[in-house]
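To begin, one chain is listed below as structure tokens, in the form predicted alone.
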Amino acid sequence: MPVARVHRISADSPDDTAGLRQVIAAGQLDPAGITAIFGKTEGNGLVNDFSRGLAVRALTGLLEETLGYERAAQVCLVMSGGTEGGMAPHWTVFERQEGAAGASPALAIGKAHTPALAPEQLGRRAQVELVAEGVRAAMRDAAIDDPADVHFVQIKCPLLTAQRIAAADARGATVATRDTLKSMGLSRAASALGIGLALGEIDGSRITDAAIGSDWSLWSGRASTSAGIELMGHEIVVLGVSAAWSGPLAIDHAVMADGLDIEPVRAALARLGLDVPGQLPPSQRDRIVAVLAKAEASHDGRLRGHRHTMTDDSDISATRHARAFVAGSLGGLIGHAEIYVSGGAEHQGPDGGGPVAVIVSRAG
């Protein structure tokens, strides 16, 4: 019976694989079982964030050393740039092993890779449908039949560069935007709507090209998407619960209405057996395996009736402000800041808010 294991490993730099090598050498992690690695790297999280590519190169090198080229290529590497504020750079490594039947249902992990996306498809309905099919494939890989049992879907999606736009031009195709930075938001948006479509959260008839990145009434409460220069397909990881899996790990999720809205997260913790009125004490904090979240500055420039300047700052991108803000809010609840917070939450939770997933070790 499959058993999920999750390892959170600190990183001293975007190419620091020493901690991962150490747990492998100690026999605490079998590289053959690695399904996906989520990374928080200390770049700017924008188009020219080379920390993501550096991390992918370092991790790929380690995986190829231990698994060989073909098997290493099957691991989903989802790098999210930007560790603003107190957020700590780290890796979250998802491992699938076979074991004796234990507590069930339990955390289940599924993955899928989509074919490469044509540049002119980015940010359009074609990307939505490609992602939706990929999410369904990842659910099958996780043995999750009911979309209600999915608690978080993480996708690494592509973005446009000048070269990719030129390639579309040469074919006589028209891209959704010629602004490479805006292409990140459109790609995240279309990917998030694909998740919502696959999980039955969004009526597919409402997803039009015009709605992508503009109709904020359309959103998924379990979507997390991150755009990067390092790929043209999509790397999809589904996290949920399945009776086909057993083990010590459990997962739940919440949706923050805004960057201050930690009470739904506290409620999710309570459902997982961590019910405290304030910040988690060390005894309960140690049961937290991973916290995965999305962050977004509201488009109307308001936060609970007061003006914020995240979208008006010409020096620092709003996504960087939002990551630091939400990491601080969640860190105050969890008691540490080794949290995976990804910026840019287009259609990922309500405008200004975002989904949060918590993975914990069961009591006892």
The other form holds:
There are 4 protein chains.
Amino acid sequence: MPVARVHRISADSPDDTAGLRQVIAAGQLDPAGITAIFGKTEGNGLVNDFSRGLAVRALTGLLEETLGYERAAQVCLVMSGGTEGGMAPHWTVFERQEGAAGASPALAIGKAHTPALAPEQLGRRAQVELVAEGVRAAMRDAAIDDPADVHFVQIKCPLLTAQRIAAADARGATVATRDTLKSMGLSRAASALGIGLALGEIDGSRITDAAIGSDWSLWSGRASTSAGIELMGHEIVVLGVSAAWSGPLAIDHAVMADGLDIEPVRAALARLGLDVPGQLPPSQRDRIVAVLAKAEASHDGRLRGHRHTMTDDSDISATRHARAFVAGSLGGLIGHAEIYVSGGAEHQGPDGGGPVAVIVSRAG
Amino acid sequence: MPVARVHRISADSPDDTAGLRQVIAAGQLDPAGITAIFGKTEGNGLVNDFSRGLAVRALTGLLEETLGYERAAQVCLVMSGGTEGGMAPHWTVFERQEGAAGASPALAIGKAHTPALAPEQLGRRAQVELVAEGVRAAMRDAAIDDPADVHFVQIKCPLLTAQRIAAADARGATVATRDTLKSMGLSRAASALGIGLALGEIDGSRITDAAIGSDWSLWSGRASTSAGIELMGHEIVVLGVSAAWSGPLAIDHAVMADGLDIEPVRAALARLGLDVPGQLPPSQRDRIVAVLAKAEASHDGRLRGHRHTMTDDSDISATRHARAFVAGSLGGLIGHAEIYVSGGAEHQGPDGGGPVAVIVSRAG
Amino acid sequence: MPVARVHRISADSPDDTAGLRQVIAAGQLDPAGITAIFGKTEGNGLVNDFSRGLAVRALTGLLEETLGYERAAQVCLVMSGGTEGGMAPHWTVFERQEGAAGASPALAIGKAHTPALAPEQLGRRAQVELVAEGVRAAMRDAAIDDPADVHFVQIKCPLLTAQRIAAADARGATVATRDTLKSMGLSRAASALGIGLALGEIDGSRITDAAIGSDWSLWSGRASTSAGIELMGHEIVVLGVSAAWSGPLAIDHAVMADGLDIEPVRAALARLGLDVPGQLPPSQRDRIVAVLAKAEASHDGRLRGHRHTMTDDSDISATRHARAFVAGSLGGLIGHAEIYVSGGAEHQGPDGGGPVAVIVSRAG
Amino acid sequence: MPVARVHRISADSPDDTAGLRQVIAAGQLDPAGITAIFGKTEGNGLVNDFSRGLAVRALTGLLEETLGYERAAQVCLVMSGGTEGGMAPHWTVFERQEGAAGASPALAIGKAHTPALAPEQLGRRAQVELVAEGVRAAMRDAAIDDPADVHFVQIKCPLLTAQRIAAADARGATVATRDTLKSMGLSRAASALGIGLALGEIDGSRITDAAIGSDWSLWSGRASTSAGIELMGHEIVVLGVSAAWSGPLAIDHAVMADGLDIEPVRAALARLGLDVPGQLPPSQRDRIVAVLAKAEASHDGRLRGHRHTMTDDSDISATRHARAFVAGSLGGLIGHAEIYVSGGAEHQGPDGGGPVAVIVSRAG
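Given the form predicted alone, state the structure of the form predicted in complex with a further copy of the same chain.
Below: every chain and molecule of the assembly, starting with the one above.
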């Protein structure tokens, strides 16, 4: 029976694989079972974030050395740049092992890759459908039938660069935007809508080209999408609960309505057995395996009735502001900031908010 | 008997005085009693933050129009730049009126100005002493005898620019630093130590030139200092409790040990009658008049055992990261982000943490 | 007979009017004749550039004090933010006086204001037409009949903020973009096309909504447009040559094909009598009264066959890169950097290049 | 007889080695002879510039693949981050081959590595001496006896991070600065003084700890130093002229007194046979093999009598401003921007200026 294990490992730099090598050497992690690695790396999380590429090179090097080229290429590497505020750079390593049947249902992991997009498909309906197809494939891989059992879908999606736009131009194709930074938002948007489509959260007929990146009433409460310069396809990881899996880990999720809306997360923690009034005390904090969240500045420039300045700041991208802020609000609840807060939550939770998944160890 | 009133007013831009004009027109605020205005303005909070100068010009214009030049010049204007994360730009207007004796002791306000510093005194013992003298003057102005009754001291202090350094050079004087950004930190540091000296929190013999901006074991738990390009002296405002004052407002303070340490603030809220397990619900939130806090990145690059990247980020100043993050953690507790989080907390609370004062309306 | 005088005055800060007061006090400038002031101020030149607002407040204060409210309001204040690289913040003050008939034709100045735009007109054909109408009015004001005699048209145009977008939303109107930074580009683009339309440089039928900000084959070689948060209409200043004017000043212009294309500027200098092989020597440099230029990163990511990274940098806006770079290339020719290089040259010169006007004193 | 060849290769990303692979495959470059690669990569050139680390990984991978581990480790990789303005990311590959005796004297190349510094030695006299020793070793390697025949010395030196500072703290050692960004400047400063000491340009008795990074009257006209996070020792490359070498390449250098001082560079070009009045025309431009320059903002905040704002800008580092600006002034002379302008020119040329070396192909 498959067992999911999750290892959270601190990173001293974007290419620091020492911690990962150590848990492998100590026999705590069998590299053969690695299905995905989520990284929070310390770049700007935007177009010219080379911390992600550096991390991918370093992790790939380790995996190829350990597993060989072919198997290494099957591991989903999802690097989310940006550790603003007090966030700690770290890796979250997802491992699938065969084990004796234990507590079940339990955390289940599935994954899929999609083919490459053409630059002109990015941010359009074609991308939504490609992604929805990929999510369904990843659910099958996780042995999850009911979309209600899916608690988090992480997708790494592509972006446009000046050169990719030029390539489309050369073929006479029209891209959805010529602004490279904006292309990241459109790609995240289309990918999130693809998740919502696959999970039945959104009426597919409403997802038109025009709605992508503009109709914020359409959203998935379990989507997390990050854009990166290093790929033109999508890497998809589904996390959920399945009776076909066993093990010590449980997962649940919440949707924050805005960057301060931590009470739904507190409620999710309570459902998982961590029921506390204030900040998690160290004993309970230690049972937190991973916090996976999306953050975003609201498009109307307001937060609970007051003005915020994130979208009018031309020196710092709104995504960087939002990550720092939500790392603070969630960190105030959890008690540390080695958490995964990913920026750019277009169609991922309501406008200005975002989904949060929590993976915990069941109480001994 | 003096009565302190505090008005928190949203600002649509750094020169938006419409809200202030409105409360005056509505008779809710008598401009003759204005002693100080704290502003959170939306610049970068660093050397080239012109939002502060713009705010000072706009507020001064309004005050001169209303009160005349002489009286307007006596109002302490403390503009703290930087509304990172979801923080809302706003004014906090402190008013002193004579009223019938009511609930007492109550919030008391005092203020003082110091003479101008020479550029070469900035960041040195001479600045510490000048500030301590000013704090004592402001306490007398507030009718507070016991330093334990002081809960917050806000100081606006000067910084060096390339031209001020050149002026010192021309006289053969040596400045403490030639790095303009660093001069802001040194000025805040010396001012905070001056507060600690005046309040008896720090042994004066330990405050040497070398300790300023480097010996982080020296700190005040009630100091808040901001540097600005627009002055060469100091504007000092003392907030505390005095039996010589009456009125509906109460104040208390807490010290955060780090950017996530919100439980001491929760305890301060409880002492003020706002005792809740999670986030303040709207009914209690409405009794919050002002939250005044300092935020800072720890100098050892760690937060609760994990690495943070704030001090290694050359694109965004650590003070901007820290403000965004602490606005999130405090906002998660309070329930909104129209709060005053000021960056650069050198010697203001322990390294990586900072003081937080809360002013509330007593329950009806 | 009207005489145009131009005063270039260094600024120590965005609100430094001391130099201007000094030339007035010295009788070198009669404030009654001030028609326009162009400022290079030291903000980021983007949405949250408060150096422009601060400058406008300071200059307006001086003008109102000197000329009274009504006359002060007629002076065109065009503040262009961003003094990247070695550029020097300064004011260029345009004065129109009546004088004895001297050398003629000579530099002529005209101006106009347009009514306010609705947010939803920004970046669309309606803005183009409003601007073209305004340029024609400014030409009449300058007594210039032939568009070939116009050498520079400076326009200050509006931008969208989160709040202006919300205002349009509230009316059910659709804005051209919801990205505030991008709105600056669209507004500059539509204004530049309006100039090109008025000067007969562009076939009006080609200027559709879709072409604005995207069809870079449409451009004016004499347009300079800057967007600012402080207005919703347009301030238009036309500079050219007219036989109806006399005086010591001459003007010519060149079009740079890219940011390094300084030879056409050298040729314009030669036409104005400053004919030198290398950098202008100090004697000739002193005859330069003003250099007014536009700079921009090319949209294809290439400069003379090599890749540039300006449009892929998410930490620094491409407009800031381009201003710094062109300030270097033009400064290398002129010999100093107290020049006016304004960013965002959409439809102002060919893609990646921009117009440059030079005003010189005729040789004694 | 040794022959030096230099290959300038465009880079599409920090890890783009395709161009290098291509010239090797085409037989134009024999990898066995590679002694050094200088890279201009597109990061911020500051503490958190991961483009350099990524480039080093990519180039190292290629070299190890081609040459084996041991030989690859001997190649000096000097990655200078920051391609502001229109600068083009590129590699400059230095190759040493044995060839038939041709034109001589000719360009000669030498190199050396120093041992690792302790963090507390950085920015102090100990670093100066270590570097001077290394420069002498590199001159011997280049067969250059007379320091006057040295035209450029490139050094990659270390910087401090929060963690390296903590390591020194743990040993009770005191670092020269706790500000990681400032540590880059101190390291470049000490390294430049080490070059000046080795070349006899600076009186060694004047190089005290206090003078490093502060007495700008001490400088080398041939030093170029860059700080990087990826090493704790120094990589030193000396370029000059030696009668022991032959080949088609020549080198000379100039010192710019400020960022606009291009006439000395024009004079150096003339000495090398490229004698033109304006910008180099394409025919002559093609003979330019490499332009290697340093750029810096002057510490007094002035450029040719006017104020610059580079050192007062807290959003963009002065080093980034200076690189963009000097790329413009030099690019305006040379005619393209695939040049190597490296920031942070402490003690490298006079304050605000910097050395420039030019390598050209002798006319056929």
